[in-house]
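So this first bit is one chain, no partners, the form predicted alone, shown in structure tokens.
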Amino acid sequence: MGARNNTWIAYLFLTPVIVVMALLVFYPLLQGIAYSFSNMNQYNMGSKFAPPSWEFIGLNNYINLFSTITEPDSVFRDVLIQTLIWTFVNVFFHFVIGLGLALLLNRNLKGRGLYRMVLMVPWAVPSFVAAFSWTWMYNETYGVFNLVLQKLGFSPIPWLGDSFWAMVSVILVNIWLGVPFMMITLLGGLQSIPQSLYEAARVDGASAWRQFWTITLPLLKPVASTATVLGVIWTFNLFNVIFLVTRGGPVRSTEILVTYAYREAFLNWNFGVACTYGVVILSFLLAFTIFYQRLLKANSNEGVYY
């Protein structure tokens, strides 16, 4: 009874957090959703010299956006496909490389602490510093990558001047930046697995590969699924790497939904359209998260593991 009477203390401590979240997250979110149903732009948003003249136009922004998806020169379709490629490739290599490094660091290696510290450097470096450094290394004439290729007898690669190589370039930067998070997260999951299970498996004659598939992956599943969801959300919304390395170019070949929303808002000044892109991004991520969690739950119920 006394515990129930003291629940107000918990709500008292939660109140500042709720207020801050409401002001910094929920209010801007609801406002952005509302603006996505408007034709707001730089000419009708209003100023101290003229009152606002923008209007609510219902679902017109969404209809205009999705109605162009079948057109040959649809910008929305191209940006959406590039976003899906960007997200899948990055998260795939984050997980595979991160898991491989985590398995190595989980062994009794000499200097394991030093290796772990060195591998964490990309995560500790500010992303804008990394982006500028990689941009310099991608320089077609003086960049270290092309200088090495020329020394080996190969032709220089137009890293940032070709559509294909520009996407490869920003993906490489983001893989370098994102692997340490996945590695340290999966390493924590590996260290929580009881060693007695591996000892029992070795006594039964299970090979290392068999132990990996029947012990490591199933018990790592909760950590891996959470890290994967976070990786997809962060990568899908990642703005700074693409903006700082390629600016979305050349010719929108590295543009993703979040960078294109920025372009519509702050370069084209179409705030209503930019908010529509923001709602589309939120909708995709919510749908993915719900689908992924249900898929994991269904697989768990059937006893199916990665």
Contents of the next structure:
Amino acid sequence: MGARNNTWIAYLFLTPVIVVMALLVFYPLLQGIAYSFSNMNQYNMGSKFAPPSWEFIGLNNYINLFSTITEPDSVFRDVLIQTLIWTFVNVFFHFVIGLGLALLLNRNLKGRGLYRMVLMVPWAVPSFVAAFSWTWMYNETYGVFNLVLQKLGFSPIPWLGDSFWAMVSVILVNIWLGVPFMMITLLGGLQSIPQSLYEAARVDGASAWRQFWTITLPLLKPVASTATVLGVIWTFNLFNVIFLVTRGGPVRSTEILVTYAYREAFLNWNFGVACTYGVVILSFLLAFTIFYQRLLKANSNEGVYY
Amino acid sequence: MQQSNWWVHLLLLLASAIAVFPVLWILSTSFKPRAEVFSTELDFLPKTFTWENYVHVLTRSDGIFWQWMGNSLLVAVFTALIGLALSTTAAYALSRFRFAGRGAFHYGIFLTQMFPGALLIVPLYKLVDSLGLLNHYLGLILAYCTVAVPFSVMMLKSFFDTIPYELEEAARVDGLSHFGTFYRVVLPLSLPGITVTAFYSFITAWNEFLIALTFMSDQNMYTLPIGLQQFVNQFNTDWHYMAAGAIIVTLPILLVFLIAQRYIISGLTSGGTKG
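Please give the corresponding structure for the form predicted together with its partner chain, as opposed to the form predicted alone shown earlier.
Shown next: the complete complex, the earlier chain at its head.
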């Protein structure tokens, strides 16, 4: 509507971004994919003193990852499973709690603006500060959680010292961090649903529960699905929380693909292997996004709008 | 709209308490003397109120904290400015023109959200290293632009979409060129959106941890997130100093965020972009 067709000026306007993205994002991406087929590490990558001596080793990095997957002590499999648990549990609770709070905030109630502002605080806190703060609260001896537990007569919990509790701990931190985005996005979606639909439903005698399932959820779907896709992508790729709270420990029990890729790259200096992890992550996310979009398209005629 | 009842307030109060507790807890910790911080007594407020932790953080090692803050500010400001400079025209073109490859460009920008830092960081590290820019502001700014530029394009496009096209048509009738319309009509009208986008790029750079940790190994070049790590040792952590440092880093951002929340929300939800 009203848009212009002067193509040359559009391309002129786009040129700076295209050049920068090509040089800084897409070219490095292709390089990264290429390195995943190499044995590059800190010593053979080349420097002022020695020419690069790394070589392409075909699919060896991939074979090394996937061939161990059935062995009992496969690091890759453990990390993969932990990544899936981490992503699913986080996004599930982000969505459920975010939707619950959005529904509460969508009511006509006193102090709504104030509640919304306070509930947004976790979003405004830098994730590394949140990680510090929670790590301190999880402290086994002086942390506030264990002090409260002991005051109430329970025994203290080894929050970060036990593989199960460590996973619970990092997930709790990230749920806290991620709920506001979901809440605000879903609230925006709720507010765009026309009130007349609910009025008509009430005239027809539909219960609040039925209104929720037949009006609210179907009409929220476009917003909810976009927010969920983004939530999955960000959570899958989220580095700060796990790295700062547990460093992937104890004994790799909270390591996910991105933190492990970083460990391979800058603690073990295996750049080739790290890039292999990167390609695996990218493939998962692409597959997920395509699959999810298909799924949504297949179900997209279910609405009650018409 | 239903009448609100007590249980709605109860749930919202509970959620609000959970939302602010971690921040209030480090705020309280930051004013406690060391002995109270490392104590098994449960005290929600400091028994002896002290500024000592803040004084220590700001003055230790000849005030290196100020150096880190300066580094963080410099890198974040330039990331935001470069992000804006490159992306405003592109976002405008995406919002207003129909051209071959528009869909592909849009999808390419969305795809960048998916690229794992783990895959980009190695080639970027090599690139920055070969340019001799490790431990240099420019190296970090370049790396942050990989996130800031596509993000700014997505956000600004959603702001430009809200400006009525008729205004530009009128300007064109009055004889302004394409660039004239863009600079004299569109840019002034979208100033709130541009400010919010810049603020967001600023925050992303201000908070970034992984790349800064990898690229900046010289203590004088640390940004704040890496600098704060100095209080974490292998065996114990100076939580009282850490808390004071964390509050100094968080407070300015938190205040701006809460004051400007209306604009920030509208930009993010309409663009469906990164949070």
